[in-house]
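Below sits a lone chain in structure tokens, taken as the form predicted on its own.
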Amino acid sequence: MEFSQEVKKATDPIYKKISKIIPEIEWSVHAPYIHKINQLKKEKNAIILAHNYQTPEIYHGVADVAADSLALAIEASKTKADIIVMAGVHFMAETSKLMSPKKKVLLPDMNAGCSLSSSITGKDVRLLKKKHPGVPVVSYVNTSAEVKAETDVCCTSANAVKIVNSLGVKKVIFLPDDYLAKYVASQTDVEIIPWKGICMVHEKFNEKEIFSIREKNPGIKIIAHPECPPDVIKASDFAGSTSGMIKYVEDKQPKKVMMVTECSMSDNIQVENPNVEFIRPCNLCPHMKKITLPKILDCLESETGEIIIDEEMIRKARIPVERMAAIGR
């Protein structure tokens, strides 16, 4: 695609915002796609929802809403667009479909999965419920519609503790992230029955790495996602969801910070916080990185990668997501 004067003029305001993150030579490749995608969105009354882990050219270039899983689910329920394109992974697209079943929901790459979502099935949940009769199931939003259909209430890392405490019970089954379950257990008196799922990105971080970063960067603030191992959270200054980590940086404005999470998030948040120096851990999510501008353009043009869920599954799986959204952060 050609980086014409028309494209340059239309995309210059975006590039000025992210010029410190994306080199000019790269922008000449991205800009024509961004221009065409933004034109198509208007023509088709489409909206692009992007997760915080998307690359800057998607996050700042074409996303109408760029946020965490909870905010994306809420936005999907409110949008008046005819088409929702999910710049994220498969379970996020499914969640959008649950929240807006009458909309056409598209995923630019149907192979964009999630290690957490793939770690558990609906059958696994049914067996757990049989083993622990009467114990409510709290499922992380990072699960399939099939798992959500067996769930009492969903949660995100932003509201997991609040959701668990809201149930007023002594014990819950918490799925599927084992590290998030341990974090929630440390923040509540409710007994947590976990599942042994892990996020392949956050699981890679370790305590030794955190100490090494501190040694090389005196005064640095290290903030971790609760999907990280417990020793990493303990070694950090703050633990919180993606939205919580962003708020920490915005409010505290540390001179130097390391966000212990997916690499692209630091790039995206740097744009809004130019006075903060980010030390970037480079643990990339291979699934999130399957989503690219050319794939977004292709799926928007041809309307391929549509998420199809049968009506009965939507009815069952939507309930715990709606409960999550109602409880909020």
Second form
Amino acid sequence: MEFSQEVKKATDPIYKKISKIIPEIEWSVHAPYIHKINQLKKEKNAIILAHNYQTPEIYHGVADVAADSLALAIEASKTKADIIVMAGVHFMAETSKLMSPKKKVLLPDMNAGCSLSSSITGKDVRLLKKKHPGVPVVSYVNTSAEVKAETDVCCTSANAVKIVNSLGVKKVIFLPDDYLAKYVASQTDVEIIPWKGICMVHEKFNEKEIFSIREKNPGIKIIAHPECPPDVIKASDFAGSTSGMIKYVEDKQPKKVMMVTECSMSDNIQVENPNVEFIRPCNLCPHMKKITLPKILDCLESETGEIIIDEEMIRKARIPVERMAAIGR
Ligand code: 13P
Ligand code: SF4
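Next up, the form predicted together with ligand 13P in place of the form predicted on its own?
Below is the entire complex, every chain and molecule, led by the chain shown above.
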């Protein structure tokens, strides 16, 4: 695609914002896609919902909303667009479909999965419920529709503790993230029955790395996602969802910060926080990185990658997501 004068004129205001994080030579490749995608969005009354882990050219270039998984789920229920393109992973697109069943929801790469979501099936949840009769099931949104259909209430990392406490019970089944379960258990008196799922990105961090970064960078603030192992969270100054981490940086404006999470986060928020120095040992999510501008353009143009869930499944699986949305952050 050509970096024409028309493309340059239309995309210059975006590039001005992000010129510090994307080199000019790279921009000339992204800009034609950004221009075409933004035109198509208008023509088709489409919206792009992007997770905070998307690359800067998607996050700043084409996303109508860039947010954490809780905000994306809520946004999907409110949008007036006819088409929702999920720049994120499969469970996020499914959640959008549950929240907006009448809309066309597209995912630019159907192989964009999640190690947490693939760690558990509906059958596993039914067995857990048999083993612990009467104990409510709280599922992370990082699960399939099939698992959500067996769930009492969903949560994200932004509201997991609030959701668990809201049930007013002594015990809950909390799935599938074992580390998030441990984090929630450390913040509540409710007994947590966990599952063995792990986020392949956050499990790679370790406490030694954190100590070594602190030693080399006196005064640094270290903020971690609650999908990290417990020793990493303990060694950090703050734990929160991706949007919680962004808010921490925006509000506190630390001189130096390390975000213990997916790599794109620091790049994306460097733009609005020019005085913060980001130390970047980070890990890439291979699933999130499957989403690219050419794939977004392709799926929007041909309206392929549609999320289809049968009506009965939608009816069952949207209940726990709606309950979560009603409880909020
Ligand atoms: P949040 O944006 O809800 O913190 O989720 C993190 C995540 O792992 C999404 O894949
Ligand atoms: Fe799943 Fe972890 Fe990737 Fe998020 S970062 S999509 S939890 S594998």
